[in-house]
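Here we start with a single chain on its own, the form predicted on its own, put down as structure tokens.
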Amino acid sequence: MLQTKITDMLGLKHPLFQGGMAWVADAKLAAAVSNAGGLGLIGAAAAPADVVEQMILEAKSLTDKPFGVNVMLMSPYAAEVAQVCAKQRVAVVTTGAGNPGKYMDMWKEQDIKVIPVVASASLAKRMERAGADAVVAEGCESGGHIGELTTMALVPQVVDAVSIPVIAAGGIADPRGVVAAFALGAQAVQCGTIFVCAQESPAHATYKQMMIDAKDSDTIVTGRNGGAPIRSLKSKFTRKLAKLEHEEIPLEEFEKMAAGSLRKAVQDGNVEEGTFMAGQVSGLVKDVAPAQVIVDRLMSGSEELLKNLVAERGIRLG
């Protein structure tokens, strides 16, 4: 069994986080991943605080294991959601799209571990100075909102820049990715795309099937012109967005067109107006499986690979 500073810090069986994906990472999925030995995360996204609190309570009813909440700091409800996390004393808060500094003391008073998602070494250092317990270094291979650096380039530079543990994210969907992340210096991995296809995931069957059918080149990035690039599966809608962006339509018009498209994908499977966020590892996702099976495949496979890496890969030392 793989044990690291992260498993010790959080009391986890496995050094594996499930991504806090908006509309996908609900209480049921988070609890299932936590019950499987990883860290499940509820994606607060732009939901009101009372909705997030209900999801936390539901997760507590489904698991006695640690789980967390991903707080999107640009949400208009971020302050209230931050307070709910403190009130409910969730084990972990991960953050994105902003600086969690003003909530840090409140969370620390409740013994909540704070783990921001970062896309650069400089931001990782800033988060460490602010009191973060660890950081998630997320490369641009991931689905949803992305930065510019790849996981292979980002993770080792973040590891070198900070003294706190680093969780690698982006492009990890099988044991080879897990082992590679540890080789880069990570203490755990975070996976999102593969958990969209968990049985417990609320994603529409159409969404899951599109991911299973996807090939290595079947994602596209839109939103770069507005400074908020998003990686999704290629579809009629995302190709239309990309074309309009290339034509440089007004940002407000672009944002209006894209608004609500993730919900349409997750809840309705709407291929005409939905944005099916997914990472470049979609081509590695082969089936819909229980969260327990996904976690077991990732962890047992990576343990076996670590034991036999040299022999299996025909590598010779000396």
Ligand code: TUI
Contents of the next structure:
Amino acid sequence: MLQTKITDMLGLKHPLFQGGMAWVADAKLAAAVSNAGGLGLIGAAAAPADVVEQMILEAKSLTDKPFGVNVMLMSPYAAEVAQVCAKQRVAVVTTGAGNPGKYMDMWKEQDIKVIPVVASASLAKRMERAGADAVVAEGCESGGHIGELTTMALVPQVVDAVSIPVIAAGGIADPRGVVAAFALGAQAVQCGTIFVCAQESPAHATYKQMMIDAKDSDTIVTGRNGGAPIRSLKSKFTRKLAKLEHEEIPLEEFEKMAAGSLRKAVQDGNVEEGTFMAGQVSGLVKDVAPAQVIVDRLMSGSEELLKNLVAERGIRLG
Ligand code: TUI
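Can you now output the form predicted in complex with the named molecule? The one shown was the form predicted on its own.
Next comes the full complex, this chain leading.
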């Protein structure tokens, strides 16, 4: 068993979070990951507060293990969702796409562990000062909304900037990535892309197959001009978005096209108008498997690799 400051803090079997992916990370997926010993997260994304509350209640009915909610701070419902998390006293809140400072006291009052996702060391420091229990340092290899720095550059600089534990995210989909994250100073990892292909994930069969078929360079970043860059699988639609962006069409027109495209990908498998968010490790995803199998493969492989790293890699010391 791999135990760290994060497994101690949250009472987890494994130092593994599942990403709070928009439309994908529902109650069933989060509960399945928590039941497998990781930390399942419900992705609130842009859902209204009552929908998020229903998902929390459903997850509570499916697991007695800790799970969390990811609050997407660019959502028009972020304030109400933040309140629902406090009311339901979820074990953990993670946040993305912004600064959760104004909600921190409310969550801490309910004994919720608050773990903001950061894309820079400076935000990590601000979050520590505001009372965060840990931070997720997410590199731009990730799917979805991303910052500028890679995981390899970001994680050690965040580790040096704060005293709270750091969870590494972005570009991690197998034991090699997990062990590398520990070497960078992380106390746990967060994986999103591999869980899109969990059997329990509600992602459309087309989305799962696209992920399995994807190779290393099959993701693309769109939306850099609008200030919310999104990494997703290359498709006719995302190539068109990228081209229009290059031609500098008005921002409103671009946003009109992008709006709703996440839902169309996950629920409808619509390749004409969908944005299939995915990380650069899509090429490492080989099959659809139960969450329990994904977690077990990742964590038992990581234990083995950590024990045998030097020998397995043919490295000679001294
Ligand atoms: O949030 C994510 N990934 C996401 S959110 C999402 S849904 C969405 N839809 C449309 C537009 C935007 C998002 C899909 N994927 N990851 C965590 C993350 N947070 N990555 C980067 C950041 C981040 C970036 C800048 C956090 C804070 C920040 O600056 C805040 C500040 O005030 O300094």
